[in-house]
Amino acid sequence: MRYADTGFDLEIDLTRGSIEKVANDAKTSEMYLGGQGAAAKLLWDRVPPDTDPFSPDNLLIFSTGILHGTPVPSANRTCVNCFSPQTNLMSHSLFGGFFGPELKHAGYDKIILRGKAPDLVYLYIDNDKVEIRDATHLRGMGTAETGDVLKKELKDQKVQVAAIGLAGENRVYMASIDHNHASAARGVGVVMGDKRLKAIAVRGTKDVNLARPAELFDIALKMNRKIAESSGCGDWMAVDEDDSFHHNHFSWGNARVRRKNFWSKELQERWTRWKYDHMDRQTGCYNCPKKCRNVINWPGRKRFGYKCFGKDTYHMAAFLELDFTYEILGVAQEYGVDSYATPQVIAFALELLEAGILHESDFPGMPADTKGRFFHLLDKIVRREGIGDILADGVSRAAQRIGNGAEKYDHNTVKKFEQLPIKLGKLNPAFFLMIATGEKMSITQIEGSFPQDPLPTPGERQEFVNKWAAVPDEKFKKYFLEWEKRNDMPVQATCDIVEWNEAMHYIDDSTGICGFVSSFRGQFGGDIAYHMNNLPQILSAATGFEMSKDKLWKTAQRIRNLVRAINVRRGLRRKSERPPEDHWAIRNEEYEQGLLSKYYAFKGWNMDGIPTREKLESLDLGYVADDLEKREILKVEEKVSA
């Protein structure tokens, strides 16, 4: 008997219209867990490295985490993976809500989609009943609208729907997959649209077997109380109305202008009134005591939900206030676009107009006011009309297509993907490495276990480490106690910190645990629910795998290095690993490249960022080394150099 996972995947070929229920391998579950780890193994095994992201052979994989459907609270993040046309690399994406656990209860660990439907379809899953159905009547509908229509059509309000909007249908590179006002972005919505899959509707009522249910229930009850009572768990932005940090320190427009003294008491009071005067309720995800999603009913707009920094991106890009985000965010969500990348793309276009690189003739019919311009360009982008057809490819590719100096305005992308608009003074060495070498396309999916900045006094630092239960090794306490300046940290400490940050995210993304109770929140005080010290017992009780901290750490490194190898096989090299040139005001090229070389050596990678055979074999990835050597990407018997 399989525990925690179901032992079965759904294989869907949209070209042939075929549906197969296929047994998956228990050993793969033990080595890669679920979620992104298991999906990475599938992409490595089944998608050749020269496959175009718009090829029918590109897989689109919806993966449950191995803890989905168990009593473990806050295990609800669904992973969606494929190869992205924007980056040509593996696309990393997550969304919360109820979809993944519902899929597990329907009896499946993954949905593996290939091919392209001849016209728009949706996938209906009701336990053992699985059908590909016509979706032409859903064409042009918004993401939430699609879910509402399908629930009514299927006569089941408990069905869980993940859908694309008009952006996905038109293959906009920033297209998202939306479920319950949670979005999977970073390259997956465009591929779902390319496959002409409008939505997936899932209903499941089956049990999930557990290896040691009494033990796991006891742990889960304690964890539920821990999460409910801890201020260190959940999205603090859902309840904390002081957002001075983002508005004073992040950049506005196309990530160019910092407004250091923007925030004020009067502004906070005004924005708080706007929020609570128009908020229907706050809700949470499957089996989680936190309520991180604010549901807003703004006059003249369809009701929508948001959490975290998503509430800020549109008004900061437009140099406006929160009321503008409340006007446009629900519209953008129905279109199905990434709320981090899309505002930057719109601001980028308006910068080019101001600079004379684009002209008024490129924007026929565009209003004169900023609000009108954002709505106008959003509509043009999702419909791929006029200049919107170029902007729909994202800032980096649009800059290349426009030319005439537009490239210098592409200053906030890494590996062709828009980053969070963070522009700082002095370089933080750990963040330099995470932004340069990270393959999840967003720093929020890499950072989180170790604080971003040192605390000012030894006493404050000591108080922090005294309650720091999440550290996997006491050396991290020592690093923090001795850290006094952001830009001054020993290389060994920097490398260790980056590896810990990454490891926790890779574990969360394979177990399905939300980063707001785990990998992301540790940096803000350490009072989190899940970490390397307690996850082994939880995983053992759920799965029956004998999991230790060392084994879990090795699992995280195995997944991370497999993702690295997947992208290396598609052309990723050192030359691509550069944070935006203006990300920090003070830069030192010699120091940065030296740090990068030392990190590569620390990771067991060669100086072009390719994992060596020695490293791969130590993680049971000898088959990966064989393939890289066969393709002459890796030299035979190459060893890591210090």
The other form holds:
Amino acid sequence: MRYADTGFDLEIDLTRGSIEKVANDAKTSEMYLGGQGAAAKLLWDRVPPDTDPFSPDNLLIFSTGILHGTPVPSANRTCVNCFSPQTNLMSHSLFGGFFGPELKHAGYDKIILRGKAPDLVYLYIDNDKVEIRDATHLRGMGTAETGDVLKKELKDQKVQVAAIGLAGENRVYMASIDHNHASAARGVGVVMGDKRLKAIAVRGTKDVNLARPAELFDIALKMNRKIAESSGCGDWMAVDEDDSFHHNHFSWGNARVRRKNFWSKELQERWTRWKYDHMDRQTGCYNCPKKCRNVINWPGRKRFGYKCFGKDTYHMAAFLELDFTYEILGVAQEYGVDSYATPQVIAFALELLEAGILHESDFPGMPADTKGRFFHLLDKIVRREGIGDILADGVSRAAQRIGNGAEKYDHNTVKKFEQLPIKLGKLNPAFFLMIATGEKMSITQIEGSFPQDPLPTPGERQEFVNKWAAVPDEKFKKYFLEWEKRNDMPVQATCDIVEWNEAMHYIDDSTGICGFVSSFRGQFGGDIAYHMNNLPQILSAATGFEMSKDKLWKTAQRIRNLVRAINVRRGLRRKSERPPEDHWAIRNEEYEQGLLSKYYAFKGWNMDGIPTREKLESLDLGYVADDLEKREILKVEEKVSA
Amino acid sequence: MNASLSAKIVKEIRVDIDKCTGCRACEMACSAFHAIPRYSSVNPSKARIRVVSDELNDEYVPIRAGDYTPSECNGRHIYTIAGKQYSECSFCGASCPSRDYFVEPDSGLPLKCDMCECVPPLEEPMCVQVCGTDALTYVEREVERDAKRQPTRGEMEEGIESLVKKYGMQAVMKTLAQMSKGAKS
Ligand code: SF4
Ligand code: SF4
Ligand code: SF4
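For comparison with the form predicted on its own, produce the structure of the form predicted together with the partner chain.
Then the entire complex follows, led off by the chain already shown.
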């Protein structure tokens, strides 16, 4: 019997309309867990590296985390993976809510979609009954609206729906897949649209079995209490109305302008009123005692929910205030677009207009005021009309298509993906490495375990490390105790920290645990619920695999290196591992390249960022090394004869 | 103390729907607690508490399983509370054919909340324990009641009379006779 896993995947071919329930391999679960790990293995095995993201052979995979459907609190992140037409690399995407656990209860670990439907369809999963159904009546509908209509049509409020909006239908590169006011961004909505899959509706009423249930339930109860009580868990932005951090330090417009004294007490009071006068409640995700999502009922708009920095991106791109975000965010979410990338794309277009690279004639019918322009361009983008058709490819590709010097305005992307608008003075070595080498594309998906800033006095540092349960190794305490200046950290420490930060995300994204109680949140306060020291016991009790700290660390590295190999096979090399040139004001190419080389060596990668055979074999990825050698991406190492 | 009064403990789960986040931890925990053996599996569709939720209407109502009913009611109230509309079903705990709440998905048997009674007793019912936002709270209230108070003749007569009307005197007599035998054995 399989524990925590169901042992089955759904294989759907949308071209042929075929549906198969296929047993998956317990060994794969043990080696790659669920979520992104298991999906990476499938993408490696089944999608040849020259596959165009718009080819029917591109797979779109929805995976449950291995802890979904267990009593473990906050394990609800559904992972969506495919190859992205924007980056041509593996898309990594997550959404919270209820979908993954429901899919587990329906009896599946993953939904693996290939092919393309002849016209818009949706997938209906009701336990063993699985159907590809006509969705032409849902064409053009908003994401939440689609969920609502399907629930009514299927006469089942407990059905969980993940849907694309107009943006996905029109293959906008920033398109997201939305569920319960949560969005999966970064290249998956466009592929779902390309496959002409409007939505997946899932309902499950089966048991999820557990290896050591009483022990696991006891841990889960403790975790529930820990998460509920810890201010080190959850999204503090849901309750802290002082958001001077993002507004004074992040840049506005097309990631250009800093407004260091923007925040004021008077503004905070006004914004707090806007929020609480229009907020219905805060909601949470499946089996989590936190409530990170603010549900806003703005006059004249549909109810919507948002989380975290999502509340700032539109008004910061437009140089406006929070009321503007409240006006546009719900509309944008119904269209189904990434609220991080999209405002930057619009600001980029307006900057090109100002610079004379684009002209008024490129924007027929666009209103004169900023608000009007944002709504207008959003609409053009999701419909791919006029200039919107070019902008819908994202900043980097749009700049290339526009030409005429537009490339210079594409200054805030890495690997063709829009980055957070962070512009700072001095280079921070750990962040340099994370932004350069991360393959989850957004820094929020890479950073997170080691604090962002040192504490000023030795006393405070000591107090911090005394309570720090999350460290996988005592050396991190030492690093923290000795750390005085933000940008000054020994190379070895920097490498270790980057590796730990990344490892936690690779674990969360395979267990399905939310970053706000684990990988992302430790950097702010350190008091997270899940870490290297308690996850092995939790995983063992849930799955029955013997898990230890060493084995879990190795698993994280295995998945991390497999993802790297997948992208290397599609052309990722050292030359694209560059943070935006203006991310820091003061740069030193020689130092940076030296640091990058040291990090590659530390990771067991060659100087082009490719994992070596030795490294791959140490992670049981010999088959990956074989393939990379066969393709001559790795040189066959000469056997030294004695 | 008044000798004619005795105390009775009333167990209450208080529900503050404004505080509910829709997380369904209560469903998860109730199902695990009632799995046989205890905690051996998780399955919210077997929970004796379900959260009625409707995102677009901002509606989140945890309801607790009550009695089985063979047929759905033939009309419903629609309540408007603080500007939002709720169907009467949103507050109803019946295990009823109109929906699949409070029905064992495999056997079709009705499920009913038992307040997590067990030995030794829980400090608080499971659903309350995992509700992180205090949307569910547990209260044991002592109510005094008149120990000697017995149904008056009038009340009993009325009840029996309605049974007689429905089933006929003979059937009622027969049932009463059977019941009294059963009580002895
Ligand atoms: S911590 Fe917040 S975002 Fe994470 S699962 Fe809980 S409610 Fe959802
Ligand atoms: S009191 Fe116990 S049985 Fe009743 S709904 Fe809550 S958890 Fe379930
Ligand atoms: S656990 Fe509490 S907050 Fe969560 S759904 Fe149940 S009643 Fe609502």
